[in-house]
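Let's start with one chain on its own, the form predicted alone, as structure tokens.
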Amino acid sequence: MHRGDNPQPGGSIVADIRREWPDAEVVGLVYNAYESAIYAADGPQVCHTMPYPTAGLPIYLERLAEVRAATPFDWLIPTLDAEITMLAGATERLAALGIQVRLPSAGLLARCGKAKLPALAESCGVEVPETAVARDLSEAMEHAGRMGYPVFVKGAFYDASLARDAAAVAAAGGAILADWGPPLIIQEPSVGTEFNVMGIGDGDGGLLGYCAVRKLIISDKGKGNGSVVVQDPRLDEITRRVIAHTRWPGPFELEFVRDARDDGYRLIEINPRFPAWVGFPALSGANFSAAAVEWMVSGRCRELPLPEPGTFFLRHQIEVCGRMDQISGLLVQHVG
């Protein structure tokens, strides 16, 4: 639910139910009391804390039971990498709870992780930079040193830095390996222009809807604080080829670089969600988290227009307002 530096999806999901249904009963989940969406007026009706996925899968599923008791819902949309992995082999434990989800299986999520995506990018002929997985910081520094510096050092889940000799790797995975553990990826950096294509699969290997964008501004974290709406044929044909491929159910980002070397696209992530940016299309009338509510519920979603070419947005920062009793009340909650 964070929407401030580093965004998460959360936020842009629910304000994108409320355009589609404005009283839609939402029950938000949050890892702190700071999560700036929390306090959006077109955020849920209500926040419950949790505890982050490292505490494992008896305490969150523990957690959730507290939740639903409290706030009863019917559907959980996780919305961070770290989540999906963990509930992608628990549906039928959530069922028990009275909470269904529609996730990738867990087999799947491993085939298209980081670590696994040359492997998956081979099997469907898409081409990918230099790939190698360390599993600790001396084996990191080993490929490092056989692929040439700079390179970028990445977590299985999150954080990606640019590392340009042995102690960067060092001190980049040393961070990771504390904050997430093993393994850390050492990767070949493309050098090119980034590109980002989301969408919803329909599970058979075709797509209900997606939309790609090039980069314009690219944070310090690497994240994309502008995109521009585009319509490339080839990046299209590799999407489709890869969501072919893996039968992708539901939503997905990947990220893409155009090599300047060759003009070709490498596939840098798949990521087994909507990015941040997924409440851009809709404001031109392609609204893909409502699409993936209907699809979650019926097996089935409205027609998703291709946002036009050209569109463009900048994020930019606004400020919330709350009380301090909302605060004081998350802070307070049980989080196992």
The other form holds:
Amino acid sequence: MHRGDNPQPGGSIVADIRREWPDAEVVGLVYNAYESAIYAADGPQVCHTMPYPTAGLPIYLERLAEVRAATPFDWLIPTLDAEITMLAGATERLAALGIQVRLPSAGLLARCGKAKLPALAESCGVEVPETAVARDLSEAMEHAGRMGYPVFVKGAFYDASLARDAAAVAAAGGAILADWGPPLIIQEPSVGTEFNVMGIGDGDGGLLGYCAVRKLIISDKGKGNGSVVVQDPRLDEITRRVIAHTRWPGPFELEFVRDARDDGYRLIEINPRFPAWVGFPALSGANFSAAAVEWMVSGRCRELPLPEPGTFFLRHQIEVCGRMDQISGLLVQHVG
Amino acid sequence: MNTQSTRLDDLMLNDRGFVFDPNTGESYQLSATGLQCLRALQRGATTAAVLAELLETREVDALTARADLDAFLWELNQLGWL
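Next, report the structure of the form predicted in complex with the partner chain; the form predicted alone has already been given.
Every component of the complex follows; first up is the chain already shown.
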């Protein structure tokens, strides 16, 4: 629910749901009392803290049951990769708690993860940068040495650093292993322009809507702080091919680099969720978050018009105001 | 035969010479003469017709106009617009 530096999608999704249905009861699940969207005027009516997914599924489910008992809700929309991966295999256990979700299967998520991307890309005829999976730093340095520097060092879900030598691989890899555990992904950097495509798959191979952008401003963490809508038939075709091949169900973001060497698109990542900029198309009439809710509940959704090429967004940080009595109930740590 | 590319059709121009290429997300600033040429090409004009228009509307000799137009068309080709 954080919308400041390095923002997450949750706050935008809540805002867009409330933009469509002002009276919707939205319960925010947060990890930290200082996640900014908790205090936004268009944020959730009530928030509860959650344990991190690294605490394990039983503890996470136990806390969800407590939250639901305190503040009833029907549907859960996990918006972070680690949550989605953990909950994808737990839909029946969630249903037993009275909580409905609509997520990609655990098998599909595994096929689309960073470590398996080359195999997936080959099966649907999409190019990817050379990618290798390492279980530890020694393997990571071996892969990096074979590929030649620089390389990207990535975690399975989060973090990516450009490493220009073995020492940098060790430093970046060590930090990722400490924070997230194995594996490490070693990836050849593609030199070019970054493009992202966000959308909703219907689960049968079709697209319910999508929006393609080129990053204009990139933060030091590699996040797009400004992007412009583009319309390239090649990018559209690749996106449709990936979604058709995977029969992707629900929200997604595909990350591409248009490689300056041959002008070809390289697929860098498939994210099983909306990106932090999901609120941008909603400003011009394509409310993807509301459409995703409709799709989850009914299997159908509103028409999502293609945002007009040339429309752009810039990330604009503002301050939100809270009071310490609001925060007090969220400071309790749930560690099981 | 008109072999005008879709890329050329798709370019978004304004009267101040700003061009946005929706295919790449790149934007450009054209001179008034460049804008005149690009608009003529978007209308489907041939190179000879664009040259004739330049000679009619600009104070320029034929050799200079032809050389500048060739250089401009080469750049458009490099951008994949032609």
